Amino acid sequence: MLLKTTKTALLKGIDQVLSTYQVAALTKQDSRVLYNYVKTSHDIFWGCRPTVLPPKKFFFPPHETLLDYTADGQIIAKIESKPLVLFGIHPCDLRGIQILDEAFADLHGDPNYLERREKAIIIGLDCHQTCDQDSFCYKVGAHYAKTGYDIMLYPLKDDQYLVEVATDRGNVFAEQFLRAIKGEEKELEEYQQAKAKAFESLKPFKDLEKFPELFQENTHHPVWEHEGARCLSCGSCVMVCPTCYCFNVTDDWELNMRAGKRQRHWDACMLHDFTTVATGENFRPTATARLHHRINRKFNYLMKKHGQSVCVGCGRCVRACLADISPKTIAEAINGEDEKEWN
């Protein structure tokens, strides 16, 4: 279903939905722009600015309790979740959420992630340009959102928006909270044509669909050692990645020793001790091997599973890396796109 609305109507809709849902959107805090809960629609930062953390934190928080237990053996599986409207999510992050959805649902459905995800309505906001020089969404086709949203907004001129309602959940929001008129397919076509033109010169990776094989063949390409030597193993790239979801689990008693909890925390395969076992043996002890592993998760191991690049080109890891290591540089070395001599 295609509708058309205005920024004013959207803001009003958000204010109304706030009575039954939490709403998270881009907000401005001090000098930072980040996804956060809003109290009113006025809190929404109405611009496009890359954030440090992607919206995955709403479904997979940095720290969360999995179990609450007591010394006398009561154990409760704990899930904290509330109905949430996630507003203004860009295509790269929608792709990220879609990949996390698949990863957490795969084989054994992760109850904590899925319950939060079930309760969320996601409203996407399309982009018609890249956000800065570090983003490379167009290299992996993530500047278009194919799925992962309930509603997609396409910005037109004069603060008007086309509203694509993609799911039943989206329809609930549109029907109850959004004043809108019928949208014309022609307008969407025109929008898409203008967007295609804007991205015309920005080409995808050469041989993107062959990346799993190319990366498998190039395990010993010199680019790994070259980039790995600079890697600080600081884990920043993993923390900020919309499709990284590794975690660690810890147990702790309260100081009174009567109650305790099991918690999970974001972890990172780039950290030195990620694969260290109790005997002290580390199965991936070098920074180069860890960099190889992380990038292969994006372009090889998990790409095979998800059928698309698991790197969404948002550029967050590039911005976060003080050593200037980029998946784009590595991919262009592996597919020979950079025509650079790495040996």
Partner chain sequence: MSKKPKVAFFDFTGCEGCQLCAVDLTPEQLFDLLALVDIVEFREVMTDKAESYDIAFIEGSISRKPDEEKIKDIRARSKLLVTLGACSTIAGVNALRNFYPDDKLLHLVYPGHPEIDRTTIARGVSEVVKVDAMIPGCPIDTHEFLRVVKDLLLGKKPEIPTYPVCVECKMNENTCVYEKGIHCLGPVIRAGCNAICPSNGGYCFGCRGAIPKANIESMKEILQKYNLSAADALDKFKLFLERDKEIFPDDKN
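Requested next: the structure of the form predicted alone (the form predicted in complex with its partner chain having been shown above).
Shown below: the chain alone.
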């Protein structure tokens, strides 16, 4: 279903939503733009600016308690979740959410993630240009969102928006909170044509669909040692990535040893101790080995599983990296798209 509305109508709708849902959106605090909860629609930052952390934090928090338990055997599972509207999520982050949905639904599923996801309405906001010079969403096709949202907004002139309603939940939400008229398919076609023209000079990776085979064949490409030698193993790249989902689980007892908590925390495969086992062996002891593993997760191992690049080109890891290491640089080297001599 395609509708059309205005920014003013959207703001009024969001203010109505706040009586029923928590609302999280882009907000501006000093010079920073970040995803955060809002108290009024006027707190929302309208624009296309990169954030440090992706919106995955609302479904997969950096720290959470999974269980409370006592020494006498009582176990209480904990899932902290409330109805949530995620507003203004851009295509690369929508692609990231789609990948996390598949990952956390695998096998028996992760109840904490899935319950939060089930209670959420995701409203996307399309963008027709890259966020900044570090973004490379166009290289992996993540500048277009096909799934991961209930409603998508396409900006037009004069603060007007086309509204694509993609799910039944989105339809119920739109009927209740969005003041809109019927949209015209022609306007959407014209918008997509203008977007395609804006990205015309920004080319995707050559033979992206062959990346798993290419990365497998180039295990010993000199780019790995070159970039690995510069890596500081700080883990910043993993902590800001919208598709990384490694975590550690700890049991923390109270001092009286009568009760405790099982807690989950984000973890990073780029940290030295990530693959250290109880006997002291480390299966990826060097920064090069860890970098090789992480980038292969994006363009090889998990790409085979999800059928698409698991790097969404948001550029967060590039901005966070103290050594200016970029997956784009490595992928271009593996793919033969640069002329640099890596030997």
